[in-house]
Amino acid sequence: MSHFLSDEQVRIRDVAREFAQVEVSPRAAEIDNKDEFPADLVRRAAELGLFGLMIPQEYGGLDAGITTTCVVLEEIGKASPSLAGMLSVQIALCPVSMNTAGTPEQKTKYLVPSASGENLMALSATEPSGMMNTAAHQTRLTPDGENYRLNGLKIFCTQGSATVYIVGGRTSVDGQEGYGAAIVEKGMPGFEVGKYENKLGWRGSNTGTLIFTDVLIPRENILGGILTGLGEVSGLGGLTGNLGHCASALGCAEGMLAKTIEYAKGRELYGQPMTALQPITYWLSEAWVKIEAARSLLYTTTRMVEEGRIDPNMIMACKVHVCETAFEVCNRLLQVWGGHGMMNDTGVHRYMRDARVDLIAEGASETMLSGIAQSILA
């Protein structure tokens, strides 16, 4: 893929690659087994400047663009799809949402420390009724003088150890119902982080429940208009966030393929090298083909975004195809490992489990297909 990357993009990719191979990879299986948030690796990612990839230079970032960001997340995903998934929220989703909908004051207050790693950000929209079913959401932003009060419950928020949260809630102004977003800071009275879930994949990312009880939200902490819809709240960040998840899923499939090739080369079966068995070689080559096709779709789309040709259908197609492909590849390659693939000691079944999460994170495949259907059938 380096044939279309600039020298600067190659440099950033190589920084991410070394970080992933030298620092993340030796810890990846442990993070999965213990389900502990790797705070030191997250700090290290910030020290390397990765938090600022999508933040404008005027706010301390690199303004490197979504292609570079996806290249970085792909490299980290090869070692730990879980860490890449969590970082995608911090790097590709939240800062872009803040930059798109935020005021200059909000950007200065929140993006500058996010670029340096002082802030870890999270976006929380999902409720028991689902993420996109906003009409059934119970979390509400209600006026309190010149300010607002936030009450409700959010679930499945992938937050790491976030200090700043973008939280969606139903609103109303003069009888007109809408949806808004509040910037909630850790430590605000009435804001409580509930239990973390014990998950199938993305372990170590601290996904859990947020509880809001009469949290006072200053007027200046409303992101966008008070009647802004959920799509407008996340804005371009929702689109780039999906592309970030695609990149981590792509890296997940690549990491599984690399480990499986290494395993197959060193294993004998039925008195001959495993790589001499036709089903095995077909599975490996088929995985390679599918990964390359998924990569082509992803980076064609990221370059379209950077050229200003933002096509939501293409982004939704990426979310479906790349993530479905990653799970299909990881699931098939796990078969090559036989019983060894089921054992925690090899540390490979985490790739299949992490890939499965990407089929749901930031919008399930069916939600994406529904969006595409509405467009092409209109």
Given for the second form:
Amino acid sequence: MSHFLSDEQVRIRDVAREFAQVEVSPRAAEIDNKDEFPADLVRRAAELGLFGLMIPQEYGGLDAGITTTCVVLEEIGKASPSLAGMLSVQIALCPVSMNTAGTPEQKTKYLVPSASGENLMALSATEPSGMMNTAAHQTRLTPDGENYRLNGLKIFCTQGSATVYIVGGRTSVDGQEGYGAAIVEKGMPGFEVGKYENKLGWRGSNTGTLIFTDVLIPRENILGGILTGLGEVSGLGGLTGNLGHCASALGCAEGMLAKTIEYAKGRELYGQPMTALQPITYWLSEAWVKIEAARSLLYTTTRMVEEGRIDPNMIMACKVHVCETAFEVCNRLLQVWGGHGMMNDTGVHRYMRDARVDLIAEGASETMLSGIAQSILA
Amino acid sequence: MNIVVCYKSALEETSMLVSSSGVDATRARHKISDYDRNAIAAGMGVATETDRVLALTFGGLEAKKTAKDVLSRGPDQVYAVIANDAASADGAATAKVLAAAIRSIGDVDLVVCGEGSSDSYAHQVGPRIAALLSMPVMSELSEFSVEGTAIKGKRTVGGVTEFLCADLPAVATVLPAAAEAPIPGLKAVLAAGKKPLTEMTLAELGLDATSLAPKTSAGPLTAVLASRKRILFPDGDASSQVAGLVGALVKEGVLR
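Give me the form predicted together with its partner chain now, not the form predicted alone.
Now the complete complex, all chains and molecules, led by this one.
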């Protein structure tokens, strides 16, 4: 992969790699075990400028592009897929949604402090009825004079401890069904965050329930205007967010492979190194091949996006293939560890658990496949 | 004030291939020598807004590969003296080249070096530069500061702490404790691409290849490989097995 990166991208990767190895890796198991939001590491990521990777320079960001962003998230994913997942929301999803649909005033107000690390952002689309079927969503934006009132419930919001949330809700436009996205700030009267979920993977990410009770949403906090018909809130950010998510999953698989190779080299079975056992070498090699193939698909797609060739099918294919590969690799490699892999002390089963989350978060594999099917069968 | 920080592009240990036949560094990557990262941070730490911090290195073409990394850590400019056979240079030759470069840069008030490079750790270059430039040198500093026209430093040797002072211009060689080397932020990484890198040749410094003739030589690298002793203590009760284990560990020097 480094053959295709510019010198600048290599240096940015090296910064992310050093951050991951020196600061994230020693804390990764603890984040998973304690299920605590790693505020210190998130703050450090902001200090290093990672929050601004996808934010235009005029709003204080680096405008570094989705390839560079994915390279960074991949490095962090090797150490802590959970942290990489959180940062993907902050870096690749939310600011792109805001930048694509937001007014200049909204961008100045929300992107500038996001780039500097003052804002932690979240985008919440899932309701008890599901994410994609917005027709079944119960959260509503109701006109109130010049403004709106937001009522409803969102669940499974990654980064429930954010300071700014993009929240979708159904509404009506001249008697017709409509959809809008509200920018909700922490502390707005009527907005509260419910309990944080105790999850299988991505632990520490403060996945929370958002409760809206008659929250006054000023008109200027409607993102991108009210849409006629049912829609969704993420826009282009949903696509770049998926790619960031894939990068974190790819890093997860790479992290698991690196740890497993180290373990296999040092472990003796039947009086010989484990790496002298042919099935073990096959598993390791197959994992490497699958990771490289997934990487090739991911970065081909990020380049297409940067060239303006945005093909949702390719992005959905990435989401399916890279994330499924990451889980497959982590699950298979866990077998190399035998009983040791089941123990908390070795800390490797978190890779498998984090990779499992990737098959569902930000659009399940089947949702992606349905989207592709609609396109190729049309 | 002009501050020159000397650094070395050293081999990255993790990218070397280690086997029983030795160490293969032919495909090894280069990095800023570990202690030189601290030296750069130390130089930046004593610089005021009006000071110029210049980084200086000597090496083969690989020396340029780390220049952007150096610049992302704060220095305003990199000077790189490039010579094809730089790899054969020992501390004396390296110091000769760097001292000549410092004279060429001119008007240098403070030279900061890492205490040693992460690949050879010979502690040679900083003191030799000081001798060649007739500057005072303060070595093994765990703290240092510039106060007016003097440099003050702290050195701890064998449980004794010394507080040193010297007039500028001077050379300081620093330990990692002198300044933590932070990870550069991405804005600094991008800004580094716009900072100047000035290449110098031996000829421009009035030197030639004979200047690099080493006065010391090193044999081939050998690697320390961990190997299992495969010593078992199957006989006797637990206490005699433990006694056998402890005895073996003492014999190997693991326990005393």
